[in-house]
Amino acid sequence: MRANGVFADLIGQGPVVAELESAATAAARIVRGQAAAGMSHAWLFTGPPGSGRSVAARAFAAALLCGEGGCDRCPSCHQVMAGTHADLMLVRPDGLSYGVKETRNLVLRAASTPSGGRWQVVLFTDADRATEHAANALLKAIEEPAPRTVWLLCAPSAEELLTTIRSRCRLVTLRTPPAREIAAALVARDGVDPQAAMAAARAAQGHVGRARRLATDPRAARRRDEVLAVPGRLTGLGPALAAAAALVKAVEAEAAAIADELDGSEQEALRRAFGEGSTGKGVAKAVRGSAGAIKDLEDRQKSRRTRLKRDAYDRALLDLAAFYRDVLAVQSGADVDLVSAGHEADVAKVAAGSSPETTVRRIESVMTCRERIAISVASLLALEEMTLALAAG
């Protein structure tokens, strides 16, 4: 059964939707001055990448600020989804960490009275990126919340936040959506061919956003094909080093494409906010005054590009690990769906030419490379070591 209103984009999360809808109903009763159970001032949304934890938090924010519990039709819902609602503070760390100075400023702003008379909602995506000092500042705000302030924190797992923070939050855990439900959503919402939708859903391994990108952007699909072509190219020392260089090129192109898309929309929205393209008294002065804000935005976008690049490497290496997982499944005769869509012949060839023990070692090499890149080892160096290990078996 598919959810309605602002929760319609949550795929395969029925229990979560029911819980949030119930809490939004309780919140509406509190706004009317009635007693109600089931609402909390602090929530922690967790789940694997792509499961929709930030989507769930944004939908819940809309439900709290909407007079009809998240109808997805009113100006309030549209403003929340666009990130422009006056009573929504959307916090998205642009870099690899979020500092104490930013957190203290956030806490001060969060204590203000909601202009719409309902709630002041702080939606903190990637809350696990908060530094230790920032997390301590955040803890104080959650321990002593303003009467109408609601904190919505998002993190991959509860363990990535301070114990004292997660113990004061109501936990919402999202699961990895089934491939069939992701595929059905791609067919219904994006008009994707059912067979292509299922292939993208399996390839994305439960990541809804990536499944949509693979199904609707041929360039993204080609870059993934370049990653999965690596095992077939590892025929010696020279080809292994060339494969590492090709992998770097594909991954960085993927990260740049995502960053360019985000940067362009943000810069356009900021220029519109300062009146660019408008006419009238004071517009020219406002546009001239926007230079500082645009420079600040560009600095934050540059920091975000670093994070997006690291995330792109992580996705590529997980795709490569999944390829060898498929190889191991074929070698062991396991009856499972293969995720390396379009590369079944390559999987079969590698499976026939190696042993399960070799495949396990190769998976370990990929995961070791992933760990090294996560701690800022030079990407090309880490990938060259990995491709050499894969070629050696």
The other form holds:
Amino acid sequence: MRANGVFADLIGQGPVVAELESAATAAARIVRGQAAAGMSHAWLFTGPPGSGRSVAARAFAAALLCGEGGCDRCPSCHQVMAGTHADLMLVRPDGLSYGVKETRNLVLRAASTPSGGRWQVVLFTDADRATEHAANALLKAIEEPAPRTVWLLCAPSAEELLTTIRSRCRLVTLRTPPAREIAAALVARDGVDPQAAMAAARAAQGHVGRARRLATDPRAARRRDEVLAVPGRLTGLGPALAAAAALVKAVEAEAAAIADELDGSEQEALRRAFGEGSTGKGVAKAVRGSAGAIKDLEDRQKSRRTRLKRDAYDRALLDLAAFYRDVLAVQSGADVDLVSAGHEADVAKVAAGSSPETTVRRIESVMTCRERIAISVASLLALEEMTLALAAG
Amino acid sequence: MLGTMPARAAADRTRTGLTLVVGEEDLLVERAVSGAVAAARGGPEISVDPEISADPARAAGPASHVDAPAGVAGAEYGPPVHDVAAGELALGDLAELTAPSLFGGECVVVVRGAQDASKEVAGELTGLAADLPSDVTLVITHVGGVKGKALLVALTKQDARVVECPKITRLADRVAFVRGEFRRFGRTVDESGVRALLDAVGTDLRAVAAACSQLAADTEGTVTEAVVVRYYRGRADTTGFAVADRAVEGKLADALELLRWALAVGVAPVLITSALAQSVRLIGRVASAPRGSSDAELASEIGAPPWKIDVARRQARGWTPDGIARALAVVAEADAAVKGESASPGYALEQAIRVIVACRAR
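Same protein, different condition: the form predicted on its own was shown, now please give the form predicted in complex with the partner chain.
Now the full complex is given, and it begins with the chain already shown.
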């Protein structure tokens, strides 16, 4: 069941695609000056991580801005996908939070008339990262936007936004895409071997991007193996402490690798923009003036680095939780697909050596660790608490 | 006229005219400089009164030309002293300072903070050091470290007297310093006296030196704890590590008292939880290490200095693996509490320490 046009990237979300397509059709009628029902001025896309919230929102934006309801071939569709469309404002908080000052700017710009004559679309991914002040600043704009302005907010769940924001938006709920459909998409789009695609899709537990990374990036797969090897090694105090230390090292290295890649190119671009490396009159002065801007950039990068680190920890911990979920499945004799493909032996060993009660307690301790890291408890300490609890059972 | 040089100028030819003072400990640097200057001016080569040399304006101040610095004994008629900061020298200033005067005679040039010297000045300084006029005594201070390292290396290659003044960080070094201070005043101090003084005054070496000289002036006989406590009370500073050490050693009362001091002098609660975590973690790793592994082996495996391993080994007595696991969980809980989960970080820390001590006893 594959949709066509811009919605093709949305995997396993049939009903949502149908709803968005009919809304886009209604929107096209409005653009032509005809009466139409089915279009709303503010949308909230929710769904589990990796289910394609922002993919859905972007596809919808493309459908609104395209003359043919999202053909995926015209310049407009390409510009939307590349993030360069003049009538599409992409807001992606990559730091820890999105502040009120930025939001006020956003509101102001969102009120402008679309230059292409169709819609002015504001696509706000991770809207849950907006601070409370920022969310309040959005209220008025979302309730009564300019006639041709459409707000598309994305968040993991509607509960993570203020009630007042939620009630002003039309809710689009994405489901966890079935592993089967993810695997099919990996085979069709990335040319992955069907068996490997299925394993990756299961391991990713419905997270499309992660499934693709696991199937195509050997480093990601190796890191996952490292994490999943942890439960088998927790035989006592010493190994538990060592495992926590190793986990911290692996996760920080992963996050640092991603962050370094992003940071380096940004700094270089900014320095070049200020004229570093060029010669001529006035260059020296311009370069001197760049210090402030570079400091700003560094602050933003630092915030993003923390975010990336936290995300990396979260991924590792979710893998670990999934491992114990498999253990519980084996222990209870449930007939479900195991997530921890390639680690069946470890799962069986842990399942045989403990009771279901212990497993539930262990899952709980992984979840506690996630919460601790989310409130900035020292990561090594939080992981040690967890590995010790896992070792104790 | 020109032929009648002062007698002293000819007498001192044997001494090397270049002194290099390397390190960050201001007080010791100051003393080394004063000593070198005094020696050059023919005074006795002793350090000066610490209270006078503790004048910060002179240590970090801008270039000043002092003809007779206070505190240098019997210096009224010695050669002039030029005291300059390297960072503020311009090209040529040094040449001007060291140029022979019409009447001949020696001069002493003190260049402070050589690491801040500009490239040109650094070159000039190296040149001067390599070919020092016989009537110039040159004293250069440098904080060590990476900044201006090339200059330091170039200067060390000269025939210089090098005085190292590294930052005093370890307790044993501080104790030795206090003992040395009292010895300078011809006094003795006992173990308890040293401890009381360091507890009360803190880690700032100038403050410690000042306290020592004050005590030496005001009291008689051996300096003991009772003597110190009469003049200095309370606790100037303490660290999360001190609190953590008491806690893992099972000294509940001490640990709680130190915790209160730490919070009172402004140690951040997160530093205390992180110190607690470090202590308990280290005990856990040392206690679970295979028997018979040496401190050095463990140090490289765990990534902590050997002396810390040694301390942890001693602290590990009385701990069980189960107790350690529980204690770490408590610390994690406390860390969450001080990072906003609880209304009172102080209470959370006290509670954590109580439980840690209880975990040990089990």
